[in-house]
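Form predicted alone, single chain, as C-alpha cells, below.
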Amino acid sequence: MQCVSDLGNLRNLLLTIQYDGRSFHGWQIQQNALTVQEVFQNALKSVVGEFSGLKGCSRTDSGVHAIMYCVSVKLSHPIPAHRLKNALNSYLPDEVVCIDCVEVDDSFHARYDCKGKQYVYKIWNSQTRNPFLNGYALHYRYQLDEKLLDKASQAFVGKHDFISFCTLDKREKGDFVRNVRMFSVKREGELVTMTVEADGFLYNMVRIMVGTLLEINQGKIAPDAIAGIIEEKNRAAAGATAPACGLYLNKVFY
C-alpha cells in the first residue's frame, strides 16, 4: 500500500467492487499469492499515483466471490469519483470490476463503519454437474431437503456465541458473539441458495454453517441439534467446512 506522509487535501472515497474469487487467494495482501487487494492497489496506483489508508470491508478466503465488496481509500488526486471508477476498470483484470465510487466523510472506514453483511452460498443439487457453475457453486449430488434445512437454520438466528462455527486462528480473538438477523434456504429448480445476514461473521463461519446443514441433510446431525451445538461452544460438534466455491459476499450494509 502507498502510505505517503506529504499527501495534502485528502479526499476519502468509498469504492464498490465485484470479483470472481477463483483466481485469487482472498482479499488481503499475501507475500506469495495473488490477492484482490494486490491487483486493486496496482490499478489504483496506475491511475492516481500516491494514496493512503486503503481499507477493505472484510476478509474473504481463497476462492470466495464478491457481488458487493467495499473499499475506502484516501487520496489527493483531483479526479472526479465517476471518472476514477472508469479509469480503474481500464487497469483491473477481467475478474475484478469497480461498479461505484463516491466521496464520503473523512472519518468513514470501510470495515469499522460496516453495520452488517449478507452472504449467499450456492449449491447445484443434481446428479449431473453443471459446467457453467464449476467454481461458482458446490455440486451436491445427494437429494437435498431445502424445507428441512430452512427450518433447522432458524436456530442460527439471534445473538449467540458462534465459536462452534468458527475456525480458530490468530485472526479470531476474544469476542465470538454475533447477531444473525436472518437465514434462509431456498430452491429454484436444481439451484439451492442459502442466505445469511448478520452484524458480522467469524472466520469460516458461513462455510461451517453450510457444512453443518449439509450433514443434517445426510442424517449425520439431528435437525434440531444446532441450538445445542451453539451452546456446546465446541468446533468439533459442528459439521465440516463447506468448500469456498459456492460462497459470495452479497451485500454490505452501512
Second form
Number of protein chains: 2
Amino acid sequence: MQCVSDLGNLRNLLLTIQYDGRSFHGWQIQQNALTVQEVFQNALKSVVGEFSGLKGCSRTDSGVHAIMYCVSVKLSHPIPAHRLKNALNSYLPDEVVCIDCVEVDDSFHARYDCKGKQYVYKIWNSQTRNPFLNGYALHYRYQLDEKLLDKASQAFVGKHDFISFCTLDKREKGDFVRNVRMFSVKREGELVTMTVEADGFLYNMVRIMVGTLLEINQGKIAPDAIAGIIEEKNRAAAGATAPACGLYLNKVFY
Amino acid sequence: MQCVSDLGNLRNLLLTIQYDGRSFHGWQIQQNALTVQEVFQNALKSVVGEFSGLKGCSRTDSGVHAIMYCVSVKLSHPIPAHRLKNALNSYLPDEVVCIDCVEVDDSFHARYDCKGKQYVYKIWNSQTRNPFLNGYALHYRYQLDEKLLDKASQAFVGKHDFISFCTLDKREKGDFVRNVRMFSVKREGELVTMTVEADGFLYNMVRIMVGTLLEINQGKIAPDAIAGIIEEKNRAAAGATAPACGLYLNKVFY
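Could you give the coordinates for the form predicted together with another copy of the chain, as opposed to the form predicted alone above?
Full complex below, order starting with the chain above.
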C-alpha cells in the first residue's frame, strides 16, 4: 500500500519528443534491440531517479520517425517542467530530443486520452536517389500522379472498418473501425507527401494505405477500388505494406 | 608512347554527383580513411574498367556535403553517357549518387575550367536540437539576427585578399585574392542559411566567414569590422572556423 504522502508528491507530466527512427527498433522497449523507450527511460532515470507509469502515445515500428511523440509519466522529483526538458536533452542521444514538458492532471494518460493522430509519408519521386534522404523517405522511381492519388485517397475518409488495411497480430484487439478525418497527396518538386489524420490507427494501417496508393499509381489496382477493398474486409485485397522509412508520426491530438 | 588509335578512342566526360559528407573524410583519396573519390573510383572501375585523368572540381573537408560536385574523367569504354550514370548508381553506396553525365571537349578539366562555386551553410537556430539535422546543420542556440548578419556580410562582396579567412597549409599556393560575387543570410523558421558565391575559395574560407559572422552575432566582433579584418591580412583577426557539418557545395559554374 502506498502511503498518502507519496501519492501527494507524485506529479503527472506530459513530455513531447522527436526522434530519428533510423537508429531504433521503434518506441516500445524490447530485449536485444535498442528502442526509443529504452534511451528515454535511461535519460529520465539519470535526471529524476525513480518514476512510474511511463506511457507512450503509440507503438511505432522500427525505422519510423516522430516529429511529435507524447509520453506521460509520474514522478516525485521536484524539478520544474522546463528544467526537466533541458536536463533530459543533455542525457538523450542526438537522435532523440525533448521539445516540450508540461504538468498535466493526475488522470492524464498519453495513450488513452489521445483524440487523434496525424501521420505523414514522404516519397522521393525521382529516377535518381537522394543521398540526403536515405532512411528519411521512400525512393520511388516511377512518375507519381499525385492528383490521381489524392482523388483516389478520398475513399479512405470517413468511419470505416479498416481490417483490410491492418496487419493482424496479437496486438490488435477490439474492433477495426476508425474515423479517417483527412487524406491528402501533395507534391513539392520531387518530394511527394501523403498526410493522413484519424482518431486512431490500426497496426501498419498507414503503410498499407500508402502501398495501396502506389499500386494504384502503377495500374495494379483501379483508382476507384478503395471503397470496395474496405468493404471486402480482406487484407489480401489491399496493396503491399510500404517501407517504414518514409513514415513520420507528425501530430498527436488531445 | 601512347599509340594514335588509343588517343582517338578516349572520351572526356563530365559527371555531376551529390554526396552526404557524414560518411566520408572529404573528396580527396587518402590512406586509412574512406573518401568520396575512393568509392567513386571503385564504382567507375567496376563499370568501365580502365580510366585516366580523373579530376574533382575541389577539395572538400571531412563531413562537408555536396549538392553538386563535378568530376571530369577520360575513358575508352564505349558506354553512352546516360547509361554510365545509371550503371555508376548501381555500384555507388547510398550516400553518393551520380545525377548527370555528359561528354565534353577533350581539353575540359573539372577544376581548372571552373568559373566559380556557390556554397551554402545551414544553421539550426533553436534552443532544442533537431534530431533530423544531426551532421546536416550546425545547431546554434543563441538567437541569430539574420538581418544584422546579412548586412555585415556585404563587406565580403568584391575582389579582396582573403588571407585573413584562410587556414594556411601546404595546399595554399599563389595569391589569396578572390572575387566574392554575393553573400546572403536568410531565415526560414528556425533554419538560417548563409549562401556565398565566388570565383574561387581558399582553404576553410567559407567556414571562417561563417565563424566570423557568428562572433558578430554574439557581440565578440563588431558588425562593421569585416572590411578591417580583410585589410589586416591576419587569420587571428577573424572568427573561429565553423564546424564542417553545416557546409554544402551547392553549385559549380563552368
